[in-house]
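There is one chain below, alone, in structure tokens, taken in the form predicted on its own.
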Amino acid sequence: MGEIRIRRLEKAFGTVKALKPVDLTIRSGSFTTLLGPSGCGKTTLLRMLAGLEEPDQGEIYVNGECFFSKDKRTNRPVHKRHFGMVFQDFALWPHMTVFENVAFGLRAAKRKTGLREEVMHALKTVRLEGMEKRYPHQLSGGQQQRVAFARAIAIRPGLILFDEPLSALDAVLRDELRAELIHLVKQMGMTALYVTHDQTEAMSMSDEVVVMKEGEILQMGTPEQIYGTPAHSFVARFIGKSNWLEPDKRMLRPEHVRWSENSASDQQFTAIVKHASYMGDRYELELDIHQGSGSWIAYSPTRLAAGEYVQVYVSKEHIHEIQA
């Protein structure tokens, strides 16, 4: 699968502008995540790419081939886009066995030769050998998610689309499947587009993260770029924790608040400890900064008492200025 180019794609539902004109390029073989709060347009964008929603305007090109163009009146149907898709609710047929659920896409494409081999290979890939005769209600949530993934990869798609596939699972299972899923996608050399509102998923799984808000793309970059140099105050607040020296303009991350001076150019702040939370490997402190900067978060190896006065220091190179 070559790169995917989305140009000026937009969508409205009645008077609600779900997606403002959006440009996006997804590199071949990359794992790209659309990240943002509910209603930001990420799922709408995913569904338009899949062919499940028709855009109002714009174009979609896959490997240089036009899949959708309003102006050219081109709209390739879902079954001819050859994309795999994994949904939040798994979307398994309850009356079908695991085998038949995985075979569904192959049968829809009228594949007969080698169908059993393809299904069994997909089940082996997701570690569900021996479960092909079971029904979805006989499986755990994690096993059902693996069936959904097996069904998506059985057709050997050029692109696999994930619509919040782990959000229905408990935290421990979510962590386990997150690592497993990214390993399988990379192992199979697939291009993936993943939708989530969970910043941990986005930052830990992605080659590139696309942060969205109210139908717009605010920033696209590597997880390190998104976290270290946010281009918008919303991005700074939505990804990780942020301390503000000047509202919406100058900020730093909690790990850059220090308890001792490194150089004469460091800025010094007086603060009162408001609260200390034990996080296992450190204490997370909420500080009331006296110099008018409001409330900050800082990390400490030891517990400090609420009400205690402290001095904290910040190096200039760790202060990031928001340009937007």
The other form holds:
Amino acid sequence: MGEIRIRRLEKAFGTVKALKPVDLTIRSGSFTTLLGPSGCGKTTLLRMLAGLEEPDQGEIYVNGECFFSKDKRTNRPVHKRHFGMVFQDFALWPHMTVFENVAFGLRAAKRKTGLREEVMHALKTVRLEGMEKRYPHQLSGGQQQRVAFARAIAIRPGLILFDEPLSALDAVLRDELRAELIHLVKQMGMTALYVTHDQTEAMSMSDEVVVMKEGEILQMGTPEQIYGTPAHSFVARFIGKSNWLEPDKRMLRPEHVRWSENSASDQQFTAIVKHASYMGDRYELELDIHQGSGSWIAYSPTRLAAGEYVQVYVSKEHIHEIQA
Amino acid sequence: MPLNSLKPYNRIGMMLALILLGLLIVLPLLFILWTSVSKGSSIDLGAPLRNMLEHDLSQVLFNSIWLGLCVIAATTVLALPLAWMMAKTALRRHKWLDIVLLIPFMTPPYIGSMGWMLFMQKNGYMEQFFPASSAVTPAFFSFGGMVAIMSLHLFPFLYLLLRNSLLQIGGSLEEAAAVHGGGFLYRTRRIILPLLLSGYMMGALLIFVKTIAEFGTPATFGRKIGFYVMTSEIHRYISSWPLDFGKATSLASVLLAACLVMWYIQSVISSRYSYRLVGGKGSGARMLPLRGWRGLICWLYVGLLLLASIGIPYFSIISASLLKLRGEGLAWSNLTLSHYADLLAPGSESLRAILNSLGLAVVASTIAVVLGTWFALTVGRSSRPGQKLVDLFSLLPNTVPGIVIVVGLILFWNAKWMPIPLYNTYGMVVLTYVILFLPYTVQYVKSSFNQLDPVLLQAGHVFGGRRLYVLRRILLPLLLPGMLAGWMMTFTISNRELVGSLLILPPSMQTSATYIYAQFEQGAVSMGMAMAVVSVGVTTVMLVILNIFSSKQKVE
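Which structure goes with the form predicted together with the partner chain, now that we have seen the form predicted on its own?
To see the whole picture, the full complex is given below, headed by that same chain.
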């Protein structure tokens, strides 16, 4: 299993800077997610790692081995990087059976002995035993997605790349497969790099989250760090909901807005309820804050009428200052 | 039960459509088969083939097949490299090439052939540019030359098919192969070629059918070099003495059967072996940059191809129409516009032919659009057997060679028992054009209709629109672009149509196509080519106007 080190990697398409110089280290055996809105450069970074796109500058090392270096004029071709990849549209070859799709990487590497066992093992891992003779169009979306995953793990790759693999599926299937996928990756102890624009996916699956915007890495850390101590106002807004005491400087998360005073050091705010939405387990309130700017979100176990005046309390330790 | 009135479908309308299609298209074709297999009271299914073999027509059959195969090979050689360049290299950015490449395909084959003949003949333009070439130009007037002319006309068709397949394969399907360890050769062999094959097979079959069905080149170039194929022989047996309808119908029925079999094979391939290639993100596919010698080779290839498929024929046609005296060759002092003046002189035979062509085209395309829209709406989403039958019948003239349809129409409407005296009238010409070009409107309208979300019509009903109101206010306006495209296509093609005009026109009548053909045959090349320029020019201008008009409408 490999450690990936990326140094000063950058890429421009014409005059558009898709990726500004980026440094990134992916620990061996970790599940790392690149998270950001579309056009933030996350897919470009992934494709450059895979070798599908050539960087303009920088270096890529896998386990200390140089895969790409502009200065050293090294560029290992795509098919020699020994990665697995799950594509957004699955990219299953329609003229091949499930078995042949999964066997492709092994056949390309001229593996003959134990080929059948390897393929069947991969299919068993994704719970598709007995489907090996079918063609991709005879499978459901979820099954196709599993074949794509089996194909990627069959070659026992050093790194497995996911390019928004769940975005083509419907919501229920997505939740189900998300859990299954993370379970399998962890079970096999593989290093994984996952690209998504869905913060729920990123937060629930990853060991490390890399938040990107406009070709730059804004913050990298565990999901807890990203949520609890965002390093950038964009990160604070993009992940979860944020209430601002001072725009782009001091914020707190909605679950820390309380209805009673805990200690004398608590800050007190007067607010008008603008709107209450029932979420099943609680009410989500939109509050108009007098002292602050704009509106806040707060959670309440009971319904409050719009227009009502309320007092809310915030502890000092829950207020996060953004350093940048 | 879903709201049935939403589909413009009803039983009576469909029956009417079927009866009309049966009378106009199916019966005449059946009539050919019946005439060729019936001998008095007995029926002999092998008669057409035997008739051909007995009367030395087997050579003609063989010629057609050999020509078809050679044209497949030549179009592949021309189209495959171009498709690869346009799919995989930076050449892809030059979208205008796709439009330019439609020109050879839209040029009537007989006009293209005439251009080539003028260019390569003794003392032709080739020899005037390069006198030394007179050693090789005679070699052009051979089977190889004929294959070249027909391939240069048909290759854009195969090119578009191959390029689209390559583009679709080129996305994530190829990338997935690369990531999972497939080198260039390995993934080409295991992924790209197998996926390209079904598309190529269909394209090749269509090229074959189009080649053996073509009349324009065999009638001009083929006749000159003495290479006879089925279409040209059918024409000979029904238009020049000694007439032999027996042989003509035998040939026509064999040609008909061959084309139907090919289309059947093609539809089997497309349903069984074609994969729905959902193109992923197109941006994914990398483009090979074209620098240095690579760029040079690519542009040279494209340049030569455009020169051969457009440059040479059009240069020959236009310069032939401008020359004062052909003997004096190409020189600025030898240029004149007088042929055009003669051509358009009031009261002249040529002007009458032009106006006649335009008139016929307007009437025929208008009728074809009305009928075609009706049939297309009857077909709808072709869910019922009756709808599928209407679909099949209305597209038949696209499947069957034009000359076969025309023979069927002659046999049918000229039969002794036919009570309607349509044969040898203006109406017969209109009818022939309408039938020949009906599939264009049907296809265009059908595709516009299939793109419509049924919800749009349902919304119309929900907001209180009655059937006819919804039809008038929602359906027709949305179908209008399709109908317009169908009208334009029918107008363009029927304005230049040669086969139908040659065989069906009443004795005293001429169209621009027959005028060009006759002038060329009689050696009045300048007048013929001036007519060709006018006829191609008029339709091109109309297409351009339509394009501007429709793009303006989109902006508003």
